[in-house]
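The chain that follows stands alone, in the form predicted alone, written as structure tokens.
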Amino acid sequence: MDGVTVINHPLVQHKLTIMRKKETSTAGFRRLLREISTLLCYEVTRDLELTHETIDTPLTTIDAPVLEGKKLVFASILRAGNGLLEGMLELVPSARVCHIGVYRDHDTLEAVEYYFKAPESLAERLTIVVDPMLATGNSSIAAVEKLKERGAVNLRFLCLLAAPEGIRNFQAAHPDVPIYTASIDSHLNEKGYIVPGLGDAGDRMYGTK
């Protein structure tokens, strides 16, 4: 699909398969999510712009590459987004963090906002929005809308799994925001869950029902 990057690195796909298994424990699921999020973060930041600064090595002075511009922002859609956030911060510990509280009403499938806290100067930063699942797309659409209202203009969306329905809905609302995912699954069931999927990511990560 245009505007969608599927991260098909063998380690990503292997870890995703283990996460899909219903017998994978809460501890195992949580560990794998942290590991896979680091790999996903590596791919979603692959084309960051670089500049150079003069440094002294033990042997000489050189112009060496460093990231250009203000620190990245990782925007986590609560609560499941925090599972991706942990691994990404291990790779980019200097990143700023935004938390967006949006949940899906299980009856209407619409997004309901309850919390928003973001760093300053969003307009000057790349903001990577993270949520394990892009199902109906309603929560992700609402989260990106809130970020744009606060000034964010350079956004990317990163998820573990995406459904074709969610991709279509998200791209219709935010055609300027590229999507990065480890898998495009088959479809949504009547309850709005991704099939084959891996169940509810938040429940599996935190051991709740």
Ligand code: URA
Second form
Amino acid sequence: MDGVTVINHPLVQHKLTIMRKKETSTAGFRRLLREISTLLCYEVTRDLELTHETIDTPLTTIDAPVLEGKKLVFASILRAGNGLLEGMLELVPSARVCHIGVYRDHDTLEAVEYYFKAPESLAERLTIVVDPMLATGNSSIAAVEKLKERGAVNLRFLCLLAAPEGIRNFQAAHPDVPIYTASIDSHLNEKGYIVPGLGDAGDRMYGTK
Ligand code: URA
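Right, the form predicted alone is done, so what does the form predicted together with uracil (URA) look like?
Entire complex below, previous chain first.
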């Protein structure tokens, strides 16, 4: 599918299968989410530009590769996005973090923002928006809208599972934002859950159900 990268690394797929199982405990789910998020982060950052700086090793001086440009931004869509954030920050501890609380009003279809905190100069940074589930796409579309309003121009969207409906909606709204996911599942059910999915990601990671 154009604009969508499915991260089918065997370790990602194996961990995802355990996360999907209904008998996986909250503690297990959280641990797996942290582990899988480092692997997803590795893939979503695979093509980042490098530059070189001169360093001294104990033996000699070399031009060595370092990431180019300003620090990355990880933008977490509350609340489930925070589950992906943890592992990603382990891999890129210097990344800046943005938290976005947003939903789409059913009647007005306006994006309602109840929380937004982002680092400065979004325009000069790569922003990786994270939410485990791309279901209808409503909150993800709204979150990216809010980031663009604040100047973000270089964005990627990372999730664990995506529904075909969510991908279609998201790409219609933000054709410039590539999607990275561990799986494209079958469909959304009448309640907006991804099938086969893994249930409510927030509830499963925080034990709220
Ligand atoms: N959000 C979830 O947590 N799970 C779904 O299946 C859909 C949206």
